[in-house]
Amino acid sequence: MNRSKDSSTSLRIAIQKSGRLTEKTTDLLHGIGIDFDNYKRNLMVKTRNFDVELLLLRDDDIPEYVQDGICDLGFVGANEVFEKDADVTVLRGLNYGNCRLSIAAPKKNSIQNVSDFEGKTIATSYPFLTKKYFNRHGIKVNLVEISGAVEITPQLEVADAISDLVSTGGTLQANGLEELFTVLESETKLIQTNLELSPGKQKLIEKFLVRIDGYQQAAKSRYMMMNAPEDKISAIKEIIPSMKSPTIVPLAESDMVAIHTVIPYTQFWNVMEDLKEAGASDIVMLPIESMII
């Protein structure tokens, strides 16, 4: 594959084509400034205004991907990464995607305990992680190898149980299933390949970094602004759970100020009816699209 810029300067990230993953990714990539279109219909996407290109490719094939050095960055589920046994670096996590590797056998089954799955024969599209898992314990099971559709091998008589990708348990209930036990908790990660990086390469990751964590700060944070007596500041101040000092700002009207501060977003409702009560009034909340720290 050729590069439209110098190779040396220029990143290519892979993410995948589609998926569970793919719409908070591009979501996040267009969130921190990387203007990009048609990655529904191309392989690869040079993005407009950031000296990237965008790789789309299957989920299970970006570690390796990234591992080899065709990509220089790679967004794809820790499932992923850990069950290849990837030689990369996780630079990130990054709040989405979230999902565990779960053991599941059929309801009313008489497994109580890890050491009741011994010699029992589990499907999985995730050998190298569940045989890991049953290895740590001490336990020898048999693993059958399934591509997809693992949660109906039960029924078929295939295997005594699953281990396999949980979100809601959804699936799980409605194939006769229940979660047993976790082998992992998994988020999608930003990896690098561990293969030598040119100077310029590194400084445009480092770029790149900076944008994600003050997108990821700003998701996590609102800019909330009041009005309040002048004479309740020091009270108000002691609520706020703010990231810094508040901004105090003189009103027209006496003895009155605007305070303007940003806050986590989970802590609004748990501070609104204190700071009413010390006095605080027009309190605003508004979300925010990025920050640097």
Contents of the next structure:
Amino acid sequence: MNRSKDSSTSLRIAIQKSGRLTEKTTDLLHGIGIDFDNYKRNLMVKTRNFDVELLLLRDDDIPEYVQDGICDLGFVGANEVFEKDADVTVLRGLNYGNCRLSIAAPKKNSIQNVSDFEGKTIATSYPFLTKKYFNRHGIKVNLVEISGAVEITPQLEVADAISDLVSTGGTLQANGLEELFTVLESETKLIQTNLELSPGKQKLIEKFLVRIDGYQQAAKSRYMMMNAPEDKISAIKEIIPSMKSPTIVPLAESDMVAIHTVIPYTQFWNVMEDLKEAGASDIVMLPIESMII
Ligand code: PRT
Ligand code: ZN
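Form predicted alone done; form predicted together with ligand PRT now:
What follows is the entire complex, opening with the chain shown before.
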């Protein structure tokens, strides 16, 4: 399936056509300024303002399409990348589509250790990762490969336990199963083919990554504004958890200033009360669309 020596500059990116990753991935692409529409009706979507075309695929197929160079980049769960043992480079972890591949057994089991699975039958859609996990522990299990509804196999006495993706744990709970061991922590990854790309494409990928990093940084940050008496500036600066010096703007009201800064959004509630105590008022926090440091 390999493409011949690559001289084009147009990037082809694989994304999931329809599923859990689709909306977040298209949001991210729109968020970094890539303009496209009608993506649900076509398999291939041209973008308007970036030399990029999107190929819409089942998530299971994305690692192989990228490995074989049919697509240069792909957005897909780590679970699929590592299950397919794809020869690709993971460029970024994107912190959405988070889940874990876990071993679960019916509640009221007598499992204490991984070794208690010796000789047991495990149903899974992830035979490669599951086998690797038990091999690593020196345990022999029988694997039954199932493509869907893995969680009902213990009730049907097809398997003693399962190895399946879990996010909230609700599905395990509803099926009377207990999560016991984690095989893999997963999130959506941006992957690149290991085949050689044209210098034009490599340049475009670098540009693409700068935008993704800016988008991710922005998602973690908030723009914070507050007013304060001038003589409180140094006390306030001590509290602000920012790597850079804040911007101080004088206000029409004498001896008052506006202080603007960017902070990690997880810190906002921690510092807000301290800032108020130090003399800040009218504290506002705003989302940031993109940010290049
Ligand atoms: O049609 P296509 O093949 O593209 O899609 P798909 O049906 O195979 O995959 P899809 O859209 O369900 O999931 C795409 C990706 O989302 C997965 O490969 C994971 O990387 C990621 N993801 C994140 C999940 C989950 N969370 C998840 N909870 N994928 C599946 N699940 C399923 C899990 O299999 C189980 O049935 O949800 C159930 C458990 O969820 P909780 O919340 O009850 O624990
Ligand atoms: Zn799939």
